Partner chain sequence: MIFFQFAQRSIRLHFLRSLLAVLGIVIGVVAISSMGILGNSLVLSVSESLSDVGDTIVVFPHAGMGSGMGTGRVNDVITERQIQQISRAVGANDIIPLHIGADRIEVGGETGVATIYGMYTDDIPLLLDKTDGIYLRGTGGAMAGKRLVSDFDLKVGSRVSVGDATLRVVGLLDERGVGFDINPDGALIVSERWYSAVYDEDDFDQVIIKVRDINDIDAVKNAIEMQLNKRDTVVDVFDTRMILEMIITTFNSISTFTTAIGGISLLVAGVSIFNVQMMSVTERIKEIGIIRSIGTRRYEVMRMFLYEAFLLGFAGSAIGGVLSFAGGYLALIVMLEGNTSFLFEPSSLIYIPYGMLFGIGTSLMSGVYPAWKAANLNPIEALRYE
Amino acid sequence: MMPVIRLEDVSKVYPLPFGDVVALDHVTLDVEKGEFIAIMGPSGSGKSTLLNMIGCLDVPTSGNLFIAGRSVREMDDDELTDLRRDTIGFIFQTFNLIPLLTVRENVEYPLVLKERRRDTWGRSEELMAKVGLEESLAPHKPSELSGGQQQRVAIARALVNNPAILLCDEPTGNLDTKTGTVIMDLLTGVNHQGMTIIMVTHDPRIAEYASRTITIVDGKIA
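Keeping to the form predicted alone, what do you get for the structure of that sequence alone?
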(Lines of atoms letter the chains of each structure in order from A and count residues from 1; the text may use other names and numbers.)
(Lines give C-alpha, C1' and ligand atoms only; values in the text may rest on other atoms or scores of the structure.)
Protein backbone atom coordinates (compact mmCIF):
# COMPACT_ATOMS: atom_id res chain seq x y z
CA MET A 1 0.00 0.00 0.00
CA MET A 2 1.09 3.53 -0.71
CA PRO A 3 2.10 5.64 2.33
CA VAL A 4 -0.48 8.13 3.58
CA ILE A 5 1.94 10.92 2.59
CA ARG A 6 4.59 10.69 -0.10
CA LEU A 7 6.91 13.40 -1.38
CA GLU A 8 8.80 12.51 -4.55
CA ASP A 9 11.77 14.75 -5.34
CA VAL A 10 9.92 17.85 -4.11
CA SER A 11 11.56 21.27 -4.42
CA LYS A 12 10.21 24.69 -3.51
CA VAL A 13 11.91 27.77 -4.91
CA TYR A 14 10.83 31.33 -4.11
CA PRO A 15 11.95 33.80 -6.81
CA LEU A 16 13.05 37.07 -5.22
CA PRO A 17 14.60 40.23 -6.72
CA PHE A 18 18.00 39.50 -5.18
CA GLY A 19 17.98 35.86 -6.27
CA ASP A 20 16.03 32.64 -5.90
CA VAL A 21 15.63 31.13 -2.45
CA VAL A 22 15.53 27.33 -2.35
CA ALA A 23 13.33 26.40 0.63
CA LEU A 24 13.12 22.69 -0.19
CA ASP A 25 15.74 20.94 -2.27
CA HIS A 26 14.71 17.61 -3.87
CA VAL A 27 13.03 16.15 -0.78
CA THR A 28 11.81 12.56 -0.92
CA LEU A 29 9.87 11.28 2.09
CA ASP A 30 7.31 8.59 2.93
CA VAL A 31 5.03 8.81 5.96
CA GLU A 32 3.09 5.71 6.92
CA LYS A 33 -0.41 5.80 8.38
CA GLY A 34 -0.28 6.27 12.16
CA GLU A 35 3.32 7.51 12.33
CA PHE A 36 4.33 10.30 14.69
CA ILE A 37 7.20 12.23 13.09
CA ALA A 38 9.18 15.14 14.50
CA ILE A 39 10.90 17.55 12.10
CA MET A 40 13.92 19.40 13.45
CA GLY A 41 16.55 21.69 12.01
CA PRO A 42 18.02 25.19 12.18
CA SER A 43 15.90 28.29 11.69
CA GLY A 44 15.24 28.85 7.99
CA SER A 45 16.09 25.27 7.06
CA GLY A 46 12.71 24.56 5.38
CA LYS A 47 10.76 22.90 8.23
CA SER A 48 7.67 25.09 8.01
CA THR A 49 7.78 25.06 4.20
CA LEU A 50 7.69 21.27 4.29
CA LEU A 51 4.73 21.34 6.68
CA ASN A 52 2.87 23.85 4.51
CA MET A 53 3.53 21.67 1.46
CA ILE A 54 2.09 18.57 3.14
CA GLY A 55 -0.87 20.65 4.35
CA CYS A 56 -1.59 21.73 0.75
CA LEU A 57 -1.15 25.38 1.74
CA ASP A 58 1.63 25.69 -0.84
CA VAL A 59 2.48 23.84 -4.04
CA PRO A 60 5.83 22.33 -5.10
CA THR A 61 7.90 24.10 -7.70
CA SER A 62 8.86 20.64 -8.92
CA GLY A 63 8.30 17.05 -7.84
CA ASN A 64 5.13 15.34 -6.66
CA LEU A 65 3.15 15.18 -3.42
CA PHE A 66 0.66 12.40 -2.77
CA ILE A 67 -1.90 12.42 0.06
CA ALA A 68 -3.73 9.14 0.65
CA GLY A 69 -2.51 7.90 -2.71
CA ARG A 70 -3.67 10.91 -4.74
CA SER A 71 -1.42 13.44 -6.40
CA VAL A 72 -2.29 16.95 -5.24
CA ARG A 73 -1.40 18.16 -8.74
CA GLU A 74 -4.44 16.27 -10.04
CA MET A 75 -6.85 17.90 -7.57
CA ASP A 76 -8.88 20.99 -8.41
CA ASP A 77 -9.43 23.82 -5.92
CA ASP A 78 -12.65 22.29 -4.53
CA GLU A 79 -10.97 18.93 -3.95
CA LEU A 80 -8.02 20.59 -2.22
CA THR A 81 -10.41 22.57 -0.01
CA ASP A 82 -12.24 19.37 0.95
CA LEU A 83 -8.93 17.62 1.66
CA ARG A 84 -7.73 20.40 3.98
CA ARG A 85 -11.11 20.54 5.73
CA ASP A 86 -11.82 16.83 6.17
CA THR A 87 -8.44 15.08 6.26
CA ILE A 88 -5.84 17.52 7.61
CA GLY A 89 -5.71 19.37 10.92
CA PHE A 90 -3.15 22.16 11.24
CA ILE A 91 -1.78 23.75 14.43
CA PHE A 92 -0.21 27.00 13.25
CA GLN A 93 2.67 28.64 15.11
CA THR A 94 0.86 31.98 14.68
CA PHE A 95 -2.50 30.47 15.80
CA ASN A 96 -4.53 31.90 12.86
CA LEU A 97 -7.62 32.28 15.02
CA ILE A 98 -10.56 34.25 13.64
CA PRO A 99 -10.62 37.50 15.66
CA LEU A 100 -14.37 38.14 15.39
CA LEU A 101 -15.32 34.67 16.67
CA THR A 102 -15.41 33.56 20.30
CA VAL A 103 -13.20 30.79 21.66
CA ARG A 104 -15.99 28.23 21.28
CA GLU A 105 -16.83 29.43 17.76
CA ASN A 106 -13.18 29.22 16.72
CA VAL A 107 -12.94 25.65 18.01
CA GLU A 108 -16.13 24.48 16.29
CA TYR A 109 -15.52 26.37 13.03
CA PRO A 110 -14.02 23.43 11.05
CA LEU A 111 -16.91 21.27 12.25
CA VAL A 112 -19.44 23.83 11.00
CA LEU A 113 -17.71 23.92 7.61
CA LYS A 114 -17.82 20.13 7.38
CA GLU A 115 -21.26 19.38 8.85
CA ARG A 116 -23.02 22.62 7.78
CA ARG A 117 -24.46 22.96 11.28
CA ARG A 118 -23.44 24.02 14.75
CA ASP A 119 -21.82 21.59 17.19
CA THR A 120 -24.77 20.34 19.24
CA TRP A 121 -23.12 17.21 20.66
CA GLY A 122 -20.41 18.80 22.79
CA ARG A 123 -17.31 17.96 20.75
CA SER A 124 -15.99 21.52 21.08
CA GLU A 125 -16.46 21.62 24.86
CA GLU A 126 -14.85 18.20 25.22
CA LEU A 127 -11.70 19.32 23.40
CA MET A 128 -11.57 22.66 25.19
CA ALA A 129 -11.52 20.77 28.48
CA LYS A 130 -8.84 18.37 27.25
CA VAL A 131 -6.47 21.20 26.29
CA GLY A 132 -7.05 22.97 29.61
CA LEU A 133 -9.34 25.82 28.56
CA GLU A 134 -11.71 26.88 31.32
CA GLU A 135 -15.40 26.95 30.39
CA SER A 136 -15.49 30.63 31.38
CA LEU A 137 -13.24 31.45 28.40
CA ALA A 138 -15.75 30.13 25.82
CA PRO A 139 -17.41 33.51 25.11
CA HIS A 140 -14.13 35.46 24.93
CA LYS A 141 -12.49 36.68 21.71
CA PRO A 142 -8.88 35.71 20.86
CA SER A 143 -7.64 39.25 21.63
CA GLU A 144 -8.74 38.74 25.24
CA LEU A 145 -6.57 35.65 25.68
CA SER A 146 -2.91 35.10 26.50
CA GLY A 147 -0.62 33.53 23.91
CA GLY A 148 -0.75 30.21 25.72
CA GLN A 149 -4.56 30.25 25.80
CA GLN A 150 -4.69 31.08 22.08
CA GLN A 151 -2.37 28.16 21.42
CA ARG A 152 -4.73 25.82 23.25
CA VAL A 153 -7.69 27.12 21.23
CA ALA A 154 -5.72 26.44 18.04
CA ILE A 155 -4.95 22.88 19.17
CA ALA A 156 -8.59 22.15 20.04
CA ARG A 157 -9.71 23.56 16.68
CA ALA A 158 -7.20 21.38 14.81
CA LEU A 159 -8.55 18.25 16.50
CA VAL A 160 -12.29 18.96 16.31
CA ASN A 161 -12.82 17.16 12.98
CA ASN A 162 -10.74 14.17 14.13
CA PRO A 163 -8.44 14.53 11.10
CA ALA A 164 -6.53 11.58 9.68
CA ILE A 165 -3.41 13.77 9.47
CA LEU A 166 -2.38 16.37 12.05
CA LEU A 167 0.33 18.91 11.21
CA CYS A 168 1.84 20.82 14.13
CA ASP A 169 4.16 23.82 13.86
CA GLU A 170 5.78 24.24 17.30
CA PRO A 171 2.63 23.09 19.15
CA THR A 172 4.09 23.79 22.60
CA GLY A 173 6.06 26.92 21.70
CA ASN A 174 3.83 29.30 23.68
CA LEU A 175 3.05 26.96 26.57
CA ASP A 176 4.61 26.46 29.97
CA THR A 177 6.24 23.10 30.67
CA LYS A 178 3.26 21.65 32.57
CA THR A 179 0.70 22.60 29.91
CA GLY A 180 3.10 21.48 27.17
CA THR A 181 3.24 18.03 28.77
CA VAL A 182 -0.58 17.88 28.88
CA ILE A 183 -0.78 18.78 25.18
CA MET A 184 1.90 16.27 24.17
CA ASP A 185 0.15 13.53 26.14
CA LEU A 186 -3.06 14.43 24.28
CA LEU A 187 -1.29 14.27 20.91
CA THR A 188 0.29 10.95 21.86
CA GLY A 189 -3.15 9.63 22.74
CA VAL A 190 -4.74 10.54 19.40
CA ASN A 191 -1.68 9.13 17.63
CA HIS A 192 -2.20 5.81 19.41
CA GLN A 193 -5.77 5.88 18.09
CA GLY A 194 -4.41 5.99 14.53
CA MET A 195 -3.91 9.68 13.73
CA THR A 196 -0.81 10.46 11.67
CA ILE A 197 1.12 13.36 13.20
CA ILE A 198 3.92 15.46 11.71
CA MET A 199 5.33 18.01 14.13
CA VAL A 200 7.93 20.76 13.70
CA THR A 201 9.79 21.45 16.94
CA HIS A 202 13.08 22.95 18.07
CA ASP A 203 12.86 21.22 21.46
CA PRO A 204 14.61 17.81 21.70
CA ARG A 205 12.43 16.90 24.71
CA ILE A 206 9.28 17.40 22.65
CA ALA A 207 10.79 15.46 19.73
CA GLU A 208 11.16 12.46 22.04
CA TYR A 209 7.38 11.98 21.91
CA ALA A 210 7.70 11.11 18.22
CA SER A 211 8.53 7.66 16.90
CA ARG A 212 10.81 9.09 14.18
CA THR A 213 12.78 12.33 13.90
CA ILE A 214 13.74 13.92 10.59
CA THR A 215 16.39 16.65 10.43
CA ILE A 216 16.29 19.25 7.66
CA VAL A 217 19.32 21.40 6.82
CA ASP A 218 19.34 23.89 3.94
CA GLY A 219 16.15 22.45 2.50
CA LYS A 220 17.43 18.87 2.44
CA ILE A 221 16.77 15.89 4.70
CA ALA A 222 20.06 15.31 6.47
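Can you swap the form predicted alone for the form predicted in complex with its partner chain?
The following holds one chain only.
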Protein backbone atom coordinates (compact mmCIF):
# COMPACT_ATOMS: atom_id res chain seq x y z
CA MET A 1 0.00 0.00 0.00
CA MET A 2 1.18 3.49 -0.82
CA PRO A 3 2.39 5.63 2.07
CA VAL A 4 0.09 8.53 3.04
CA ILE A 5 2.67 11.02 1.76
CA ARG A 6 5.19 10.30 -0.99
CA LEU A 7 7.72 12.77 -2.46
CA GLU A 8 9.64 11.55 -5.52
CA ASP A 9 12.55 13.77 -6.46
CA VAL A 10 10.60 16.91 -5.60
CA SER A 11 12.23 20.29 -6.32
CA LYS A 12 10.92 23.80 -5.82
CA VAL A 13 12.58 26.68 -7.59
CA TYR A 14 11.58 30.30 -7.09
CA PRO A 15 12.60 32.31 -10.14
CA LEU A 16 13.96 35.66 -8.99
CA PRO A 17 15.51 38.54 -11.00
CA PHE A 18 18.97 37.95 -9.56
CA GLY A 19 19.01 34.20 -10.04
CA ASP A 20 16.71 31.35 -9.13
CA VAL A 21 16.35 30.25 -5.52
CA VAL A 22 16.28 26.48 -5.11
CA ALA A 23 14.17 26.09 -1.99
CA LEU A 24 13.85 22.29 -2.32
CA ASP A 25 16.48 20.27 -4.11
CA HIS A 26 15.45 16.75 -5.28
CA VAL A 27 13.77 15.64 -2.09
CA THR A 28 12.51 12.07 -1.84
CA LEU A 29 10.51 11.09 1.22
CA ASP A 30 7.84 8.59 2.30
CA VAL A 31 5.64 9.14 5.32
CA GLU A 32 3.59 6.21 6.62
CA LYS A 33 0.19 6.54 8.19
CA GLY A 34 0.41 7.34 11.92
CA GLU A 35 3.96 8.69 11.83
CA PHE A 36 4.90 11.78 13.85
CA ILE A 37 7.72 13.52 12.01
CA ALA A 38 9.72 16.53 13.16
CA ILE A 39 11.44 18.61 10.49
CA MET A 40 14.45 20.58 11.68
CA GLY A 41 17.11 22.67 10.04
CA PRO A 42 18.55 26.16 9.85
CA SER A 43 16.49 29.19 8.89
CA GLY A 44 15.91 29.43 5.15
CA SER A 45 16.74 25.78 4.55
CA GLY A 46 13.32 25.01 3.01
CA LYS A 47 11.29 23.57 5.89
CA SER A 48 8.20 25.73 5.34
CA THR A 49 8.47 25.19 1.60
CA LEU A 50 8.36 21.43 2.14
CA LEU A 51 5.39 21.73 4.49
CA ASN A 52 3.49 24.01 2.05
CA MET A 53 4.14 21.51 -0.69
CA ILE A 54 2.75 18.63 1.36
CA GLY A 55 -0.16 20.89 2.35
CA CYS A 56 -1.03 21.47 -1.33
CA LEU A 57 -0.64 25.23 -0.93
CA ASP A 58 2.11 25.07 -3.51
CA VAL A 59 2.96 22.67 -6.32
CA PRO A 60 6.42 21.22 -7.07
CA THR A 61 8.51 22.65 -9.90
CA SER A 62 9.56 19.10 -10.73
CA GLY A 63 9.16 15.63 -9.28
CA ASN A 64 6.05 13.84 -8.10
CA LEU A 65 4.06 14.36 -4.94
CA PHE A 66 1.33 11.98 -3.77
CA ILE A 67 -1.04 12.85 -0.94
CA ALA A 68 -3.29 10.02 0.26
CA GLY A 69 -2.54 8.20 -2.97
CA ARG A 70 -3.39 11.06 -5.32
CA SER A 71 -0.91 12.84 -7.55
CA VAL A 72 -0.91 16.56 -6.83
CA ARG A 73 0.49 17.50 -10.24
CA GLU A 74 -2.70 16.47 -12.00
CA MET A 75 -5.08 18.46 -9.80
CA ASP A 76 -6.56 21.88 -10.53
CA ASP A 77 -6.97 24.63 -7.97
CA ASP A 78 -10.42 23.51 -6.81
CA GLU A 79 -9.25 19.92 -6.33
CA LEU A 80 -6.21 21.07 -4.36
CA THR A 81 -8.48 23.26 -2.26
CA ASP A 82 -10.82 20.36 -1.53
CA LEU A 83 -7.83 18.21 -0.60
CA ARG A 84 -6.72 20.86 1.92
CA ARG A 85 -10.23 21.00 3.31
CA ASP A 86 -10.86 17.26 3.65
CA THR A 87 -7.51 15.54 4.05
CA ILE A 88 -5.18 18.06 5.67
CA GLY A 89 -5.24 20.04 8.88
CA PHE A 90 -3.03 23.12 9.31
CA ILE A 91 -1.61 24.54 12.52
CA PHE A 92 0.46 27.71 12.27
CA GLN A 93 2.96 29.48 14.49
CA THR A 94 0.76 32.61 14.50
CA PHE A 95 -2.46 30.58 15.10
CA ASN A 96 -4.17 32.21 12.07
CA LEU A 97 -7.72 32.20 13.37
CA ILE A 98 -10.37 34.07 11.40
CA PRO A 99 -10.90 37.38 13.21
CA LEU A 100 -14.50 37.92 12.00
CA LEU A 101 -15.68 34.57 13.40
CA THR A 102 -16.24 33.51 17.01
CA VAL A 103 -14.31 30.66 18.63
CA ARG A 104 -17.04 28.16 17.86
CA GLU A 105 -17.46 29.40 14.29
CA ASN A 106 -13.71 29.11 13.73
CA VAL A 107 -13.81 25.48 14.84
CA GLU A 108 -16.90 24.84 12.75
CA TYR A 109 -15.66 26.62 9.61
CA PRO A 110 -13.95 23.76 7.65
CA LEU A 111 -16.92 21.53 8.43
CA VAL A 112 -19.35 24.10 7.03
CA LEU A 113 -17.20 24.31 3.90
CA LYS A 114 -17.28 20.55 3.50
CA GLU A 115 -20.88 19.75 4.48
CA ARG A 116 -22.40 22.99 3.20
CA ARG A 117 -24.46 23.30 6.36
CA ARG A 118 -24.02 24.41 9.95
CA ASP A 119 -22.84 21.97 12.63
CA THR A 120 -26.02 21.03 14.44
CA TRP A 121 -24.85 17.73 15.85
CA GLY A 122 -22.25 19.02 18.31
CA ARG A 123 -19.01 18.16 16.49
CA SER A 124 -17.55 21.60 17.33
CA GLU A 125 -18.38 21.31 21.03
CA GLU A 126 -16.92 17.82 21.09
CA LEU A 127 -13.62 19.08 19.66
CA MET A 128 -13.50 22.14 21.91
CA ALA A 129 -13.84 19.81 24.89
CA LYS A 130 -11.18 17.50 23.47
CA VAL A 131 -8.58 20.32 23.22
CA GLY A 132 -9.56 21.65 26.64
CA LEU A 133 -11.52 24.77 25.72
CA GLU A 134 -14.33 25.74 28.08
CA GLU A 135 -17.70 26.00 26.43
CA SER A 136 -18.09 29.56 27.77
CA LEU A 137 -15.37 30.66 25.33
CA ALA A 138 -17.47 29.67 22.32
CA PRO A 139 -19.04 33.08 21.61
CA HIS A 140 -15.77 34.99 22.08
CA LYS A 141 -13.71 36.49 19.27
CA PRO A 142 -10.16 35.04 18.85
CA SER A 143 -8.59 38.38 19.80
CA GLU A 144 -10.06 37.98 23.31
CA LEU A 145 -8.14 34.74 23.93
CA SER A 146 -4.63 33.98 25.21
CA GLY A 147 -2.02 32.52 22.84
CA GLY A 148 -2.40 29.03 24.29
CA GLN A 149 -6.17 29.20 23.99
CA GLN A 150 -5.92 30.42 20.39
CA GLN A 151 -3.66 27.49 19.47
CA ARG A 152 -6.15 25.09 21.04
CA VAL A 153 -8.88 26.62 18.85
CA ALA A 154 -6.58 26.21 15.83
CA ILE A 155 -6.05 22.52 16.69
CA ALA A 156 -9.76 21.94 17.13
CA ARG A 157 -10.37 23.64 13.76
CA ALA A 158 -7.65 21.53 12.08
CA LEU A 159 -9.25 18.33 13.40
CA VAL A 160 -12.90 19.09 12.72
CA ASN A 161 -13.03 17.33 9.33
CA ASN A 162 -11.02 14.40 10.74
CA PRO A 163 -8.12 14.83 8.26
CA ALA A 164 -5.55 12.16 7.46
CA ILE A 165 -2.61 14.51 7.89
CA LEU A 166 -1.90 17.27 10.40
CA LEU A 167 0.74 19.83 9.35
CA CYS A 168 2.24 22.09 12.02
CA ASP A 169 4.66 24.94 11.26
CA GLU A 170 6.34 25.75 14.60
CA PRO A 171 3.13 25.23 16.60
CA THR A 172 4.77 26.27 19.88
CA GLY A 173 6.95 29.05 18.46
CA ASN A 174 4.80 31.83 19.91
CA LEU A 175 4.06 30.14 23.23
CA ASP A 176 5.87 29.92 26.57
CA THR A 177 7.43 26.59 27.55
CA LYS A 178 4.62 25.50 29.85
CA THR A 179 1.86 26.23 27.33
CA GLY A 180 4.02 24.67 24.61
CA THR A 181 4.17 21.44 26.59
CA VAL A 182 0.37 21.40 26.91
CA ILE A 183 -0.01 21.83 23.15
CA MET A 184 2.56 19.09 22.46
CA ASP A 185 0.70 16.71 24.80
CA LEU A 186 -2.44 17.42 22.79
CA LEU A 187 -0.70 16.68 19.49
CA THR A 188 0.81 13.49 20.89
CA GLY A 189 -2.65 12.36 21.97
CA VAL A 190 -4.04 12.99 18.49
CA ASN A 191 -1.09 11.08 16.98
CA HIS A 192 -1.74 8.13 19.25
CA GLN A 193 -5.25 7.94 17.83
CA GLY A 194 -3.71 7.31 14.42
CA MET A 195 -3.28 10.73 12.82
CA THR A 196 -0.15 11.40 10.75
CA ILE A 197 1.64 14.54 11.95
CA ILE A 198 4.43 16.51 10.30
CA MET A 199 5.81 19.30 12.41
CA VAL A 200 8.45 21.94 11.68
CA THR A 201 10.39 23.10 14.74
CA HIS A 202 13.62 24.77 15.77
CA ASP A 203 13.43 23.42 19.29
CA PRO A 204 15.15 20.02 19.91
CA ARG A 205 13.03 19.49 23.06
CA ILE A 206 9.87 19.83 20.97
CA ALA A 207 11.33 17.53 18.30
CA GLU A 208 11.64 14.82 20.95
CA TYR A 209 7.86 14.33 20.89
CA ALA A 210 8.20 13.03 17.32
CA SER A 211 8.87 9.43 16.32
CA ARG A 212 11.25 10.47 13.51
CA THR A 213 13.29 13.63 12.89
CA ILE A 214 14.27 14.83 9.43
CA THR A 215 16.91 17.53 9.05
CA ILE A 216 16.93 19.77 6.01
CA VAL A 217 19.96 21.81 4.94
CA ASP A 218 19.98 23.92 1.79
CA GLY A 219 16.84 22.29 0.48
CA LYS A 220 18.17 18.76 0.83
CA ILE A 221 17.45 16.11 3.42
CA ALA A 222 20.67 15.74 5.41
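All values reported here derive from a predicted model rather than from experimental measurement. Numbering follows the first chain given and starts at 1. Whichever C-alpha set is largest while still superposing within 1.5 Å between the two forms counts as the rigid core.
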If the two forms are fitted on the core, does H140 show a Cα displacement reaching 2 angstroms between these two forms?
yes
